[in-house]
Structure formats: structure tokens, C-alpha cells
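We begin with a single chain expressed as C-alpha cells, specifically the form predicted on its own.
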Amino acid sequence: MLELLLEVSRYILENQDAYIGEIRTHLSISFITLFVSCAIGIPTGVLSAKRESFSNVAVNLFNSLRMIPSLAILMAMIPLLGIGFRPALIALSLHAIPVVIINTYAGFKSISPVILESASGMGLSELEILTKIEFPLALPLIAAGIRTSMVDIVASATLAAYIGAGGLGVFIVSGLSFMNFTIMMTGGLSIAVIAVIIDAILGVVQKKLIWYQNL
């Protein structure tokens, strides 16, 4: 194994300049795959908590998507947007939100109607107790389908280099090309690292808002 790693290492140093690119690659992607499915993905999940018809149609829908590997969508775009980063931001961003949609709708029913009856007895509009009791008190459950969808799409981005997209992916499908587990195992690895550390950052600043709001 130490051997391996230091093979793996000295690919890395004779080829910095490709693999510091694909990693920025990487993090782009999964950066902005992440921005998309919360942009889409909280905002159905608060509609989805406030109105149970709309619930069964948006939930059932998006798992229904998540259920079809990352793979087969990306596939599937390719007659539609050809190959390339739309693609590929489309199948991650279908990937993960399903999971956003899921904790922030859990995390607003999860708020004891009493409290929202205290809020409305108080004078408090309907935004105000949406902005200040509501979104205070899901931010936790909130954050955590945040987390689990951003390591989820950093191990699905890998998949991004099967149709021109580049990233960390690259390594594999180049080392599984030639053969090569050097190069192989530099992707793999690499990925590994990089949710590991946005798992543990994330994990703090879930910590924090639990403790927030617990103060």
C-alpha cells in the first residue's frame, strides 16, 4: 500500500499542472451543481412542507429521477445537449436534490405548530415567521441534506469525465483506458480525500447551527 502511495505521488508531482486543473475542475462542478440543487431544491422543499398536494407531486417526482443512475441520465443528455458541462451539471443537479427537497421539507414539519400559532398570535407576518422562526429552526435538517448531497455529487462528479467534462474523473477513465492503476488510483484516491474534508467542514457547520439554535 505505501508503495502504491508513493507511485501515486510521484504521478501527482511529475504531473501537477493536469491534476490541479481537474481538481479545480472537480470542485466546479460539484460547487455549482450544489448552488443549482439548492436553488431549486429549498424552495420546493418549503412549498412541499406548506402544501401536502404539491408534496406528493414534487417528492414523488424527484425520487422518482434519483431512483435512474447519474450514468444513464448523463447518456441521455448527450443527443439533447450533446457532451460537455451542461450535461453533466443537469444529471448531478437531478441527482441531488431529491435529498435537499427531502430534509428541508422534513425540517419545517418538524416545527411544532405551537410555536407557529405563538408567532401568528404575536403579530408576526407570514414572511416574518417564515424568515425567523421557520428557517432558524429547519437550518439544521437543512444543512444536513446539504451535506449528504454535496459528498454524493463530489463521488458522482467522477462520472462527468465519461462525456468531456472533465474533473478528477479523467484519472479513472484514463487509468482504466491504459490499464494503469498508477493513474487510476490517483483519481480515485483524490476524490476520496476531497469528501472526506467537505464531509468534515460541512459536519462542523452543522454542528454550529445545532448549537445555535439549542442557545
Second form
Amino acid sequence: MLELLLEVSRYILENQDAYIGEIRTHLSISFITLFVSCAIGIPTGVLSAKRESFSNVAVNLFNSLRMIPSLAILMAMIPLLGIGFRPALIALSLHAIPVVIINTYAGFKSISPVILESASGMGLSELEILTKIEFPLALPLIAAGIRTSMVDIVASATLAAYIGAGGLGVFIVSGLSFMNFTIMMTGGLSIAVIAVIIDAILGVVQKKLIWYQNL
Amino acid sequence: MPDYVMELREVSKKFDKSPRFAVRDVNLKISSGSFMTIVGSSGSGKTTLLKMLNRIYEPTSGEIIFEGQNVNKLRAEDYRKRIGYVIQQIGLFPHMTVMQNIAAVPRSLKWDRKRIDERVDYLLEMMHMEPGVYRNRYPAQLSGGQQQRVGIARAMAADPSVMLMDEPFGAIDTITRKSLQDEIMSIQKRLSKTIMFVTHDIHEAFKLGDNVIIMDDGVIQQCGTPFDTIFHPASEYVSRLISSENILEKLQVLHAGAVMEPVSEKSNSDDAVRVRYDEPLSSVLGRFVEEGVSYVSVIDGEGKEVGEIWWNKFNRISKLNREKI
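Output the form predicted in complex with its partner chain next; the form predicted on its own has already been displayed.
Full complex below, order starting with the chain above.
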């Protein structure tokens, strides 16, 4: 085990530039995917919470898309969008969006109707209620969704390498084709470490968001 | 001509899912500065009626006039900012401090910071909460009674002329409830707010209200002073509601202010026996027996003489009571 770690670090040192480049690619794919997922998932989740009819359609649609394995979606994207960054982004987003939607929906539904009644009863506008009451109160659950899907995205972004989008998956793909365990582990371990670090950071952020529940 | 702050004309409400009317043909004139309590069992329509007053529910038919305007002509948001609303479950915003909770409506009305700060401190002091101690606390750090004090302060933030209160003390322990009742009575008198107060507790209704509305099955059974309601019940339902109480209990729920003859200027001698306007009649009766006097003078919270009660009032009360039984 220790030997393997030494070999992996030696490989990283020898291929420093490539390694840092792929980390950068991996992270940018992940963060852009997260951004797109939130940009689509959060408004969809809010709408779902507010309009029951809409929620049935949206949640079911995205949930069924989620059933399709990421790799299959990636491959299916090739004839439509070719290879590279864009199909990877779409495939990963389709995977992450449902988690964001469901958590946003749950976050809004978790707000006590009494709070909403007193907010509208005192004459706050719908926009004020949304931005000052509902969103802050739903934020802890929305953040939990973002955390879950971010870890998911970082791990799944590995597959982007299969369609030429780069990222740390590149080491796994080439390690597999050369049957080189060290290269494979370089990719695998790095992804795991990054996922754990991001999860820990988001965990701290999430804790900060629920301060008022722990008073 | 009395000055009505609110008027309901033939107001009815039927919910889509229910076969019957929750509220039926309610006509009501609410004078400015009156404290009206609405009492009834659950399902009587009392809360539905209250919630139509600030348009949480829209009436199925009929109209509601507020300060001379049909409320449908006003934007719900603007209208509600002129009406205070307090509910049993309080509904404070858990992620906001006491200060931010109270400041919600003033901020929405774009008051300047200084004015908001002063208003918040004023209201906290009025509710007997030291601003320096409580301003920056969160609702979860307050007791139930303190939370409802903040709830009342929040409802009064933009100085509404009308306050709607939906069983505000229903979930609060007996001792705290009593002091909150006394405080809301004295605030109401001092600031001459119009209060519509829903409760299922008859004692509370008679203690607080200048006028008591008794509702059953979506219909107002009787609307009158506590005295009239107890001694001249208008319907079978009301007399059944009242007859569950014996005469002493009836005297307990009536307070001196409800039966006194008002006096405009000081007329009685200084050594007259004094009772407070909110003292229950049973204890006023006790004073008569103890002191052996023929009248007592009634004073308000500040000790100013506002009325008097003569001993023969009790003769009439007991006569009325016998007739009903």
C-alpha cells in the first residue's frame, strides 16, 4: 500500500504539468456542471414546491433521466454534440439536476405553513416572502442537495475522459489501456481525495447554514 | 353617527371542498377602538370570518369595507400592512432576530433605519421586554409567552388601526396568559386600537371584549356587550352556552367596566370605595358585602375615575338570572 502511494507520488511528480492540468480540467468540469445544475435545478425545485402540477412532471422527468447510467448518456451525446466538454457537461448535469430539484423542493416544503401564513398575513409581497423568508429557510436543505450532487459530480466527471473532455479520468482511461496500475491509481486516488475535501468543505458550510436550528 | 372602521355586508364563505357554508350572511359593523371577541366551538366559522378580514380567505359573496373602501379595491399586500395579525402558533421567523422580526413590515414599507430602531425599542418596552436584552435574540431563545409578546409587537409594528388576533393565547400557560390578557386590554385602551379577537374560551371572550360575537354553524348568534349576552341571550344556542355557568361564574366573567354607569367628571367623594374597571363583578360584589356601601366608583388603569356601580345593579342582575332559569 505504502509502495503504491510512493509510486503514485513519483508518477505525479514526473508528470506534474499534465497532472495539474487535468485537475484543473476536472475541477472546472465539476464546478461548471454544478453551476448549471443549480441554475436549472433550484428554480425548477422552487416552481415544483409552489405548483403541485408542475412538480409531478418535473420530478418524474428528471428522475427517469437519472435512471440512465451516466456513461450511456455520455455515449448518446456523441452523435448529437460530438465529443469534448459540452456533451460531458450535459450528461453530468442531467445526473445532478434531480438531486438539486428534490432537495430544493423538500427545503421549501419543510417550511412551516404557519410562518408563511404570518408572512403573507402581515402584507409581505410574494417576492419578499420568497427572498427573505422561504429561501433562507430552505437553504440548509438546498445546500445538502448541492453537497450530495457535488460529490456525485466530482466522481462522475471521471467518465468525461471517455469522450475526450479530459479531467482526472484521463489517467484511469490510459492506465486501463496500458494496464498500468500506478497511472490508474493516480487518477482514482486523486478523485477520491478531491471528493472528500469538497465534501468536508461543503459540510462546514452546511453546518453554518443551520445555526438557528441549534440555538 | 358612530365611526366604523370596518363593515361586513352579507359576507359568506363556502370552501370548494365543503358542501356547506363556513360563514353565512354575516353583517357586522366594527366601531373604531372597540375590542370585539369572537367566540365559538371549532367549526363555528370564527377563524374563517377573521381570515376574511385580512383577505387570507376571499369571501364567496358579500363585501368588506375598510375605512370606507371596499377591500377588494385595495392591493392585498398594502391592505394587510394596515391590519395587524397575530396567530396562535405565533409564526415568528426563526432565522431572524427579535428586532428583524418586528421590523419586517416597517422595512417592507421602506422606513428609515432610525425610525425602525426607535419603533422596535418602543414596542419591546411596551410588551415589557428589555430591548437591550431581547433585541438581538432569536425566537428559539425565548419562552412561549415571550415569543407571543414579540408576535404582538410585530403585528403592531406599522401602527395598524385594526388588529386581528386568532386565539393568540391558546397555547400559553395559564399564568402567562392572564398577564398577556391584562396587557392587551390595557394596550388596547391606551392606544385605542380596534381589536378582533377569536377565542374558544368563553371566559377569555367575556373578560376581554367590549362586545362579544357568538358564532355557531357559520352564523353570528349574537353580538352584544358581555352583560347583554349573558342576561339577554338572543338564541337557544347562546342561552345553552351561558347556562352552563352559575351566577357567580357569570359574575366572574363580567368585569366592572361592562356594567358601570359612565361618569364624565369626578362626582363621587374621595372616600368612595374604588374598584378597577377590569375587576370581575364577583369581586366587586365582595367589596359591597365587605364595605356595606351602596355604590362603588370605577377607576381605569391610571386611577382616573370613569364610572360607578350601584348596589341595585346586583338586584337586577339576580332577577335577570332567575328569569332565565
